[in-house]
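As a starting point, one isolated chain is supplied in structure tokens, in the form predicted alone.
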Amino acid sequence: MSAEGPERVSKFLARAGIASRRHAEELITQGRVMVNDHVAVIGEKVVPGLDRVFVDGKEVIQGAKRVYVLLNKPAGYLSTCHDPFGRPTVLSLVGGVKERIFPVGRLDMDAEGLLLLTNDGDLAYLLTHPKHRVVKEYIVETRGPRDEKKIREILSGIIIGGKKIEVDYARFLDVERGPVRLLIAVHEGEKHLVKEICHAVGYDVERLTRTRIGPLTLGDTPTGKWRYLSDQEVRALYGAAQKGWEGEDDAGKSKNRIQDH
């Protein structure tokens, strides 16, 4: 059998199922992929079938299962494999899982809500990239006042680090009495976003939790618990990164269309 075309040592751990593109890359500039008898670099191209690839000394084998969780991940848990300094990650709640997999994006470890967990890099990779444009969608609760006006600005655009973040949509969700509560949706995935929306209209986030990400929403999943996803749900992942969103509406299209799952 003849081996496939050379591609970045990046691309071949996430087809892999090892970690997304951004966290292989991780990886190698920690210096644990080799690549046969060498050290990897970034950039780096091997030829699949023809070298071999190590992480931490244990060589890369191809051809997993795909698998996909849905987590509702509690506060206190960091959205990562391995911690150096032993606190608590999301893996320890997936116990039940065989293979190998890796989250998809992060969530803070003082944030909730929906964790997509796989050994998939290539989904990975479309979800997370913000070309792609697939929505996540926020909770916000904050003590701050209920002023349309910051809504407004919000949806106006932020500048963050130099940047103007422009957010999908926002509004105020009805609530009669407790905090206020805002409805944030965002394609971008720097750390903090969604916190630093807030902090730069006033308001001071209380409680963050991810509802949403694309077609795919937390549902009925108790917080802590986790679930497969099915394969109309991942068809629709893949979906939604290969046509991008419109805005709320189009995601409540797709809410509509995987509601029996």
Given for the second form:
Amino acid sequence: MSAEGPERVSKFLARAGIASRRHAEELITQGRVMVNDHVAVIGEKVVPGLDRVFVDGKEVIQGAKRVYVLLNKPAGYLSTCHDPFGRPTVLSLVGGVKERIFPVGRLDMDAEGLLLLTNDGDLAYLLTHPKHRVVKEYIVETRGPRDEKKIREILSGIIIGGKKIEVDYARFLDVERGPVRLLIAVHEGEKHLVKEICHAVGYDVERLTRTRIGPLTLGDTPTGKWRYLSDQEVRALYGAAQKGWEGEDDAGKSKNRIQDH
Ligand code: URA
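Provide the structure of the form predicted in complex with ligand URA, given the form predicted alone shown above.
Complete assembly follows, chain above in first position.
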């Protein structure tokens, strides 16, 4: 008998490090997941240890070693595991990692900076779901102008796709010369969110670099290079997501602020 209770197939797959829960649901929708002798459906539950789960015909076994990789993504790489058009993916940059890892959240092909890859579907879910409020910080290079009114506009909540976007903080960075640089932090994960926020206030985005996910910063890992996270960093990421979750009890309180770095 299994000591564990039933759980959704998507959660089972995420725990096994096959994909994030969102991607696991896509696999189920695509009919690539079997439970025992039938094709799995969304919402279906399995009992770990009793039911057998297969992806693309291969049985999924729990208990693979968890690995966590920080990549400084260069522009020109897709944040996916596989591209049907054969374009370069971030996985091609992390040679030497034996485990089957996937990117946590998305960075546009032309975006750069901090990308986390892991086979820990639980952490991927915690970091990407907006209810956990884990802040992702970006530096935007734009032709400007450097106008504080635009920062106030961004902080007041731009409407995108009918939804008011809560920006956690935003400010200009001091630069002696070159393009205007804007630091902007969000905890939501819609496609092209930062670009859309910038475009909404009239800024072009010449370059977009993610520099932080919660407590984890890009640091000095060179562009195109990667390193494993330390246990302490992994614990800090879990802690940030769990703290964010508790923070939801403060419903209605605006967290918008301009933060000093
Ligand atoms: N916002 C964007 O516009 N692009 C990214 O890649 C990430 C956040």
